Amino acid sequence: MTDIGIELDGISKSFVSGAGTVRALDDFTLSVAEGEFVAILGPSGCGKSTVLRIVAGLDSADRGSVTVAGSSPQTLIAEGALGVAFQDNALLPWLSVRANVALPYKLTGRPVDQARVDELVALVGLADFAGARPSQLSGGMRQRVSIARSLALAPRVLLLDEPFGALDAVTRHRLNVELARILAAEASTTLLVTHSVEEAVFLADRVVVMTGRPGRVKLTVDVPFGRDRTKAVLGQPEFLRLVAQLTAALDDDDTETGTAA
């Protein structure tokens, strides 16, 4: 991992309401190797899914450069090498789960890869119910089908924006031991977003956390475990060190008043 997949240098962005101008980002600078998965931590308001959205295109920065895969987030958009999966599944209620995660290649007037979208509904293990609709599906099913989505085009870079954070705490470490079993059979450079401390530590390779707003970076902490994680790691000391380090790190409120993304 060499190469640079999410480069952000200087980043500052503010929103403007009714209560006045709010700094949501500050000289928030980050740097994510090609093929490494990065999570960011921080108290509520800090700028976590801007800095996110900045990433995806679907906001910009008022100040500093974005570069994803060596282009911009729209060329890579363009390109369908970008994947998202928001805690909001999005799924379209009419189409079926083989269906939704074909969606992709419509959109990016591409034929269908049917081959592709058969592997990865089986991937994330829901085979027998490739021609089910979302309201047949469970919570954590759903966010199962919008990770594969996400994945359809094998996206250089994949992005996560609490994809969990709905569910109960058993699906949700369910659905993070899936989630490393996943990944770890693509390439993707990932971004999480996530308010979880051990699922930051469980899935990523380096856990970033940020200030309170205006939200920059705080500390950034490598993980020592390799990708083939297990639920054992959960209850590994090396584990539970980490959590307690973060946990802490986050403990400081160092937080402006107003509110953020």
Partner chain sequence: MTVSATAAPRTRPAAENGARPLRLPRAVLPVAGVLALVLIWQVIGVSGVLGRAVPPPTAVLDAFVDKGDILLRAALATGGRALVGGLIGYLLGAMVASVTAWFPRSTTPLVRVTVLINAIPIVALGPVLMSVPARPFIPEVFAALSVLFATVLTVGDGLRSASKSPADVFRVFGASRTARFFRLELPSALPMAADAARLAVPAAILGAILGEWFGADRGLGVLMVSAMRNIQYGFLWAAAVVAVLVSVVFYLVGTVLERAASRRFGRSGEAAVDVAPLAKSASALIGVLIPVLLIVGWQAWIWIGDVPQIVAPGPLGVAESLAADAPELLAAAGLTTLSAFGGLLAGAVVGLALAILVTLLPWLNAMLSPLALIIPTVPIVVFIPILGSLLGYGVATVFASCVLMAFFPIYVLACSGLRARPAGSDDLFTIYGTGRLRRLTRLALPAAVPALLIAVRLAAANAFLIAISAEWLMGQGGLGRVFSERRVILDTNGSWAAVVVAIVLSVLAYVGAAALERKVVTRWRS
Contents of the next structure:
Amino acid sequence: MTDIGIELDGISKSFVSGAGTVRALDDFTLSVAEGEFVAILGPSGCGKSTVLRIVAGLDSADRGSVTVAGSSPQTLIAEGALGVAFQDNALLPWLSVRANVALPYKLTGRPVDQARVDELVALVGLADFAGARPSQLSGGMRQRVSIARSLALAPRVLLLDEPFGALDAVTRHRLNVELARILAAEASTTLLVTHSVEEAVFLADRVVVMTGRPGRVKLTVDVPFGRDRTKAVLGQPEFLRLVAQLTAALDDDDTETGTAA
Amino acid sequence: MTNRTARTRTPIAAVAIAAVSLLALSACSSGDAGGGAASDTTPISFQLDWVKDSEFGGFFEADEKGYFADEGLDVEFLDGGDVSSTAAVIAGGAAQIGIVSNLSRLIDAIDTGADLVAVGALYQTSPAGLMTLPDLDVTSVDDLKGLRIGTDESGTADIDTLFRVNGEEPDYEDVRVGYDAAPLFDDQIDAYYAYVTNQPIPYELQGIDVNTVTFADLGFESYAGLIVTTREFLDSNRDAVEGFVRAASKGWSETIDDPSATAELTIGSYGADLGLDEDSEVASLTAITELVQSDYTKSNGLFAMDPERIAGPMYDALTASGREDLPDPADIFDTTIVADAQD
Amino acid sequence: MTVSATAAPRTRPAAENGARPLRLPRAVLPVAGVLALVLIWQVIGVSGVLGRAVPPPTAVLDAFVDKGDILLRAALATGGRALVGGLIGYLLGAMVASVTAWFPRSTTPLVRVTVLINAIPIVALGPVLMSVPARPFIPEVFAALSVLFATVLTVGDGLRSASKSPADVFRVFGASRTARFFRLELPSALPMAADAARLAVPAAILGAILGEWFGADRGLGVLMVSAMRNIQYGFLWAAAVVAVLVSVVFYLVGTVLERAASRRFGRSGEAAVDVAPLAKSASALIGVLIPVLLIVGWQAWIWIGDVPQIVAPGPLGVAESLAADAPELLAAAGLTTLSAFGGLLAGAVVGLALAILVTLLPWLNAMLSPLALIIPTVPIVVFIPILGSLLGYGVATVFASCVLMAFFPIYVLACSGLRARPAGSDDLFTIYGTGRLRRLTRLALPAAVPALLIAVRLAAANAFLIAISAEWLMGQGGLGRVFSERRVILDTNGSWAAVVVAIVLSVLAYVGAAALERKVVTRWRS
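With the form predicted on its own in hand, show me what the form predicted in complex with the partner chain looks like.
Zooming out: every chain and molecule, the one shown earlier first.
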């Protein structure tokens, strides 16, 4: 893979809060190849979401450079080439499932590709609920809508911010299997932020472990499974080994993350 | 979830209890207020028909100088505000004596079955009238034909009556305005319905010339500021009512002699919480003292009511206003109180 | 190709970290806003474009200097009455709300009774109260009645908002009903109870001022009618300003309480548990029973108390008037409805438009923020005499009063509604490069719908009260005029017939608005 999907070089970011200045990221560097799926793993409060927000153009870095699909996040936004699934699903409660998935078309002023919308709704297994409103759906279903929406414009770069963070382990596993299937069909450069080791290993081509605040890259691990993963992967010794290795790397960090909010 | 009927009964019972207690409350509260006061002083609640400004100055003088006390009366002034309510307050017994603002209101109250009696009239001539610019001199109802007249709702009724008592059908444009005569100066109206003792004052004080005319000048006569009590109270407390009239008469005599002193008393004491302006109170009260006196009061005492004037022009005006089946004046005007109050 | 992130253009500044475009001290814009408003007022006053009825602030200041002591005494009197009456109404409302929490089945009937009580135009009660021993306390009674309704609803919601899981803990430990109420439901309700107290402030002051128009010896209401009749405009405005100041002071105290309660007891953030609906038949029965009981009680009061007709007529006489005057009453009802609803609509449009403008222009928002603080505290009735002097004693003033009445809650709730966007949705719109206009139409406006509906419900409940009060004061328009005209000729049957029609309309308006809100809000609940 020669083309670069996401290139973060020496990113630093501090926040000013009531208690003083918090250094969220310090000299954070990461390169994601085009079409590659990278998961960022880290303890809560380590700044992993900040990385994602900087890539999405929602926050700007104090220092360092950001290149996304060859240009700036803003260019990507202007092209509508960015897809994000948010931690808190960010569905509009007054719109139906179908209308929520079609929203990116409306927001970018494009004609709605109804066939594509229906296809995505079916892809996330909600064909029977296309006319339902978010309040009528379970938490897992809402997250699936959110993912379908992030894929609506066939983004060149897909960002997933703990998309299943609020869900129970069982649902989460099931959705991960589905997500793997969906992403196999909708290949694009993907950055996943999560605190679940299993999720990271199950979905990603490469897992990056971050240190506690200020966030830096601590460890990078390649995941040797292909993209076409099924539940079967979960039981493989290699999977379990990677999970154990990454869990240990995270645990090491405990002393450092103790200060994280 | 087990017993439906028991559950549904609860709210009904609650409502019933609420309604019954509401009922009990209101039943209690409607009981007579002025109970037994057989001591040496008779408490009198006196209902005014407006806030305590100097238009009631003579009554304040009587209180301040102890004339009420001399008659064995302990008078409490009840502020007015809603002028329509005073007759009801007296009829309901919350005040023993009160001011009913004019004759038609008294007749209307009696029409509802209220057993009221007028024992005196403060204004021999009602202050109701019109205010115009100096270039318009209204001397008869003919001068009003086709004019734009600024009124409130009682003004409309009064002006209609004014036309009819003169044998004419109302012929004017009715324009609703507020307490301020400003539309007159903006040429939105030709005449402004006013109490001549009230709205013209601020303009006169500013040196702006205006004409005023009372309805009485145009042939529509009415007493105003009627001193009213119930038949029941009058029959059982005749001396107290007579004493009230005597004391009030003394107070008003002093006000007539020196309106400024009464205005000062009002501003400084009884109406101290109203933020009244001295100049306008003195001017207003001076205008009032003109209207509380007449040839008839000079020979019969202040507040005196002339049976012939009532039965004649005043009842004519009431008939012209469309009121029917008017009560016999002798039943609702007791002219003997003022007569007996003269020492 | 690489673009330095620091040079990245047009990144939306996040609230906590983005550089503010203007590095002005926070207070500058609000202070400038107040100064600008006062300056505009001064220019209007001095130029006299709106007539003598709008004096310049300097004239109002003169009134403060000349009659400061009188204004202070009046403020203390009105404030005291509002406090006493408001507290009584509040405690009564909290008690009723507690009953509904203990016995959920009693909720429907009790709430209906309070809706009915709220629908009675309190100005119609004044003449009756003047004739009973409660007379010296009319302002307190009005204040109590004015806060009762909102308190029952808000505190009731608070009591039902206790989190499910602690409630289950109480159940598991076999806690008694009493323990659950005092140790769980009551503490959980405190933040909303404090909210209700804050909401009650302007209502109590409004009630006290209205009550003072029925014969009080001192107070801001008395000053206002007296100053209006004596054409003391500076003084009239000064009294209105003091009324607002009293309200602001109480409101701030309420805000402090609310903050403290929220901090200590936290807001569960959970919506109140929906009340189990009664069976249709029971509900219909209650719907019939309440008015029947009220009418029976009313007749009994007339008989037992031997009440003269001039004080209060019996239901039969009123029914006769209703039948005899039906065409006139219907026409009047139409006119009042037009003022109330037209005012509601116009107020909603203006309120929403201003809220949108303020949302789009942050500097304007900062400048108007003191206004947003004051607006919820303003007892609207203080404007009626001023509007009357300004617009004439006619339907225009009635309409303008209704517009103001609707404008205030709608502006305030629309402002917060336009910001109450679903979590993360702003980021979502950003990553699709959505512009301001689209963000407004696709996000902020739909998100504001529930808040707007609450505002409409609140405004609908009060629209008729204000329309009728203004009509009564102006002697113009619909039912309030009929009421006033009939009172002038002491036709109590006729005036009460107008009141009965007003009550029915007001209940219908509230019930309609509440049903609309229920229907739409379920769609919005996330």
